[in-house]
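To begin, one chain is listed below as C-alpha cells, in the form predicted on its own.
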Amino acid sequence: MTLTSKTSPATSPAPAASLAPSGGTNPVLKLVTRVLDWPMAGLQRLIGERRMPYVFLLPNLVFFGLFVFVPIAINFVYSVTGGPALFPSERPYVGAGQYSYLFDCGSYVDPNTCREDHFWRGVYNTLFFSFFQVVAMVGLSLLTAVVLNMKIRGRGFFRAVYFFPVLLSPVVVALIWKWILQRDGLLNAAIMGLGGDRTLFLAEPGWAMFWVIFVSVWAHMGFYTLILLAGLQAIPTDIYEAAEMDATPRWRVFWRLTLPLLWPNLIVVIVLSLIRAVQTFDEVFVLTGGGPGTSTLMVVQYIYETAFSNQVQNFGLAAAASVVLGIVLFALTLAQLAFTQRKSS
C-alpha cells in the first residue's frame, strides 16, 4: 500500500506515452506522426528506452562510416597490393612491399640516394613549408588579433579585412595571385614602372617557395586571428586595470598577463594550422604546379600525381604515401586533443 501510494503517474516512467503523436493542428503531421509512433515505440519496447538515440544516430553513423572509414579500408588495401590493375580482386598481395619501396633509402637526409626520390622530395618540401608557415601564421594572427583588439578606429571594418580572403576559394586565391606574380603580372609591371628589372618569382626556386608561403598565410590569417581575437577578449578586463594601476610597462603585461593567458588558444591555433600546412595541395598546384622542377612538390601532390596524372599510374603506392601521411595527422590529432583536455583541466 505504501508503495503503491508513493508512485505517482508524473514521475513514473512512461516509454510509450513519450512517443504519442503530437502532431499539433496540422492533419499531415498529425498523421505522420501517428504512423511513426506505432514502430517506435515497438522498437523502444523491445531495446529499452537507454538504447533510443542510437536508433537516431544510426543514419549518420552509416553515412559515416560509408564515406569515411571504408575509404580508409580500401586505400590500406591498395597500399598493400600492386599492378596497374584497377580493381582490388585484380591487384596481387604484395604486403609491405609499397612501403619498403617508399623508405628504400641510402640516406634520408639526401633524396637523391632514395628509390622514390618524389616522395622525399615532396616530404622535405612539406616540412620546410610548415615549419615557416606555421610560425609566420601564428606570429602575423597573434599581432593582428592584439591590434584589432585595441580600441582603433574602423575596427570592425578592418576584422572583416582580415577575414575576407578566408571566404575565397583556394582555386580562387591560387589564380588571383598567379596573375599579379607571373612574368608580365602585375607585380612585374610595377617594378618595371619603379625602374627596377623583371623578376621571375613563380620561375626561381627560392622565390616560388616564397610565395607559396605568402599567399598561404594571406589567405588563411583571417581564421587564426579570429580564434585568437576570441581568447583575448576573454581575458577579464580587471587584470588589466590592476596592472596600469600598478604603472606595469605594456610590454610586461603582454608578456606576463596576456600571453599566459592566451597560450591555450595558441596551441589550438598552432596545431591547426600545422594540421593544415601539412594537408596543403590546392593553392600550391594551381600556383606553380610544384615547379620549378620539385622545389614546390608537397606530399598531397605527390599522392595525386602517382595516382592519378602520371603516364604510368600507380595505385598501390600512392595508396602507401597516403597511409604514411595519414598516420602522421593521427598524430597530430591525437596532440590537438591531448592539448585540448589539458586547457580543460
Second form
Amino acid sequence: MTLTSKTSPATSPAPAASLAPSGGTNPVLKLVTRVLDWPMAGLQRLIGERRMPYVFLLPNLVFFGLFVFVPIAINFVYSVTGGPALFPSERPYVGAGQYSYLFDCGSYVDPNTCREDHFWRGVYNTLFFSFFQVVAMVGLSLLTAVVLNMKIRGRGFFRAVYFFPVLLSPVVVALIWKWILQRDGLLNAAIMGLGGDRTLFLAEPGWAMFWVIFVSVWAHMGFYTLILLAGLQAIPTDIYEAAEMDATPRWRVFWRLTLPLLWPNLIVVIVLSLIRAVQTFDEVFVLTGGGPGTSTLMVVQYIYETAFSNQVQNFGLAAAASVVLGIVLFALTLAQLAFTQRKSS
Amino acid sequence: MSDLLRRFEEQNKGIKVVLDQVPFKAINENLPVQLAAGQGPDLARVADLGGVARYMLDLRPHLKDAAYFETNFGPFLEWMRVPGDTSSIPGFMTQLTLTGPFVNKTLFEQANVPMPGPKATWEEWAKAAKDVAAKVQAPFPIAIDRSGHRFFSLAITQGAKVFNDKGEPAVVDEGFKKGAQLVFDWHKNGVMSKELWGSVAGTAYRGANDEFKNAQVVMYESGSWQIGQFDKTIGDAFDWVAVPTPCGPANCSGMPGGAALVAIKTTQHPQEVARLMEFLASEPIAAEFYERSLFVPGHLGIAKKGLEYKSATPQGKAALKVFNEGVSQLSPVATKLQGYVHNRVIFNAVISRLGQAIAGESTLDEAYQRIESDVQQQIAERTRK
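I've shown you the form predicted on its own. Could you give me the structure of the form predicted together with its partner chain?
Below is the entire complex, every chain and molecule, led by the chain shown above.
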C-alpha cells in the first residue's frame, strides 16, 4: 500500500515509498491495496502523517481497553463496594472498608495477628514460593541450557525431553504428580519397596511446599531452558576460541564471558518466572488445594476462593485483594525494567 | 430424570424441556453467580437452599393445587424461603438426606472385633474402628467428610446448640467444643487420617467415598446420598452396612439436608415451569424417582407409605431403612441449623478453622475465636445493603 501526504511531502521517507507494497503479482492483494489506498490517503490528509500510527494502533487499543482496562476499572469499583449483590449499581459504597479489613493487622510479619489472616498467609506463602521457585528455576534452567549446549550424545533427544512437560496442561501436570505423591502413589511404593516408611507428602506442610516448588520447576523449566539455550547459541564462537587460545580456565570463561553475554536472556527468564510465580494458581490448586491447613495457599487462590468458591461469595474483598496484588506486580515489573535499563546502559 | 421428562413432554406437547447435567461444584459455585446476573435456568436442582432462596420464584399463582405442596412438602418449604417469608412455594424436595455412618462389616469380621450396638457412643465406635484398623492394616479407622454439615452431626450429639436464646448464631459452646476436641484428638491419635481434614485449605470439600469403596475405611461418616453409588459399585467386594448415628451426651441425631428442585424468578415461562413441577412432584412420579435413585423421600405422603426400593440390593435396602428411621431421631437444633439461611457461613468457618487446627497452624482455642469472628464478619457482609 502506498501512502502519500500532501501536508508533509518533504518528510516522507524515501525507503518507505520504495518498500510500500503495491500488491506484487498477487491480483487479490493488488485489488485490496487499491481499494484501501484512497481512504487511507484521505485519512492521512485529514489527520496528518504523524498521527497515522495511532490509526493502526487503534484496533488493538480498543481490544486491549475493553478486555483489560475496563475490567481493571470494574474490579476497582467492586473493591470499594460491599454486600452480596453482583451488579455494581446494586452494591453499597464502603470506601476503603475492604482495604482496611485486609490490612487490619497487629503485626504484618505475623498473619495470626491479622483479621483476614488467610490473605496474609497467602501473601507469605506466595513470597516464599516465588523466591525459592525462581532461584531454583533460573539456576536449573541455566545449568540445563549449558549442558544442552555442549556437544553431548543424544543432544536433540534431551532437548525434547526437557521441553516436553511445557506442552502439558498445568492441571495434567498436577494430577500426574498427585498420583505419584499420594498415599498409595508411585513414590511411596518405591520408598516402601526399599524398606522405608510411607510418607504423606501432601498432608505434611513442609513436604507439600517442597513438592509444589519442585513440580512447578519441573513443569516450566523447559521453556526457560529454551530461552537460555537460544542466548547461548547466539554468543559468537570466536570469543570462546580466543579464550581457548589464551588458555583461560573454563569457569573463568563462563563467569567472565558466557554469563555477561547471556545477561539479557537471564533478565527475561527472571522477569517471566517471577511474574508467573506470583500468579501461580492452577498447579498448586490441583496438587494440594492450598493445604495442608493453609501451608500452600497462594494469594491468587485466596482471591479466587473469596470471590467464587466459598459459597459465601465476597466479591468486594476479593477485588480489593486483587488490586493489591496488581499493584505489587506492577511495582515488580517497574523494578525489573529499571534494573534491566541500568544494566544495559 | 431424563425419561421422566420425556414422559412429561409426551403429555404436554407444547412444552420442550432441556436438561443440563452439571457437576455438584457448578451448582454450588457457578449457579449463584448466574442467578445474580439474571442468567439462570428456568428451574434448578439446588442443595444450598438458603443461599439461593432470594432467586426463587413463588409458584403459588401458577400451581393448580398449592395445598398439595403444603401438605406433602410443608416442613421443608421453610428451608427454601427467605427470612420473613412464611408462605411461598418455590419447589419441592427431590431428595431428603440424612448424615450417618457406613461401616465395612467385613473388616470387623476379619479383625474379629464386635461391632458396637445401635446406641453406642462416638468414643466406643472410635475405639472399635481403631482396633479393627490396627488388625487389618486399614489406613482410615474413621473418616468423616470434610464438610461442616458432617461435623455438626457429631457436634450436635455432643450438645452443640449453635444458636442463642434470641435465635442468633452462637456457634462455639461447650457441646461444639466437645465435638471439635474429639475430631482434633482423633487426628492426633490416628483414629482419623490428616488426608481429609488436614490436607486441603479453606472450605474445600473432601469426601472419603473412594477410600470406603476401596475397603480402606472402617467407619465412614457421610450420608444417605452415598447409598446409590455404594450399592452399585461395591457389589459383593465386601459387606457394608449403614448404622444409626453414634450417640453423644445430648442425643443421637444426624444432620438433615437434601436437594430441592426450585423455580427461578427470571423464568419467562412460569406456567410451563409450574406444570413441570406439578408433574414431577405428583405422588406416582416422585415415588418412582425416589425409588429408582435410592433417595430418602422428601414427600411426607410417600414417606408415610414407605418405598420398596425394588432396584436396591438387600444391603442397599437395609441402609435405606436405617436412614429412614434416623429421621425420627433428628434433634430440633439440627433441623433449625439446616433451615438457617446463613448456615453455609457457619459450615465454611468451621471447616476452614478446624482444618487449620488439625494441620497444626493454630490451637483449638484460636480456631474457636476465628470461627466466631468469621461468622460475624461474613453474615454482616452478606446482609449489607
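Under this definition, the rigid core comprises the largest set of C-alpha atoms superposing within 1.5 Å between the forms. Positions refer to the first chain, counted from 1. Fair warning: this is a prediction, and the values are worked out from it, not measured in the lab.
- Once both forms are fitted on their core, a CA shift of 2 Å or more is seen for Pro39 between the two forms.
- Positional change of Gly293 between the two forms stays under 2 Å at the C-alpha, relative to the superposed core.
- Core-superposed comparison between the two forms: the C-alpha position of Ala277 differs by less than 2 Å.
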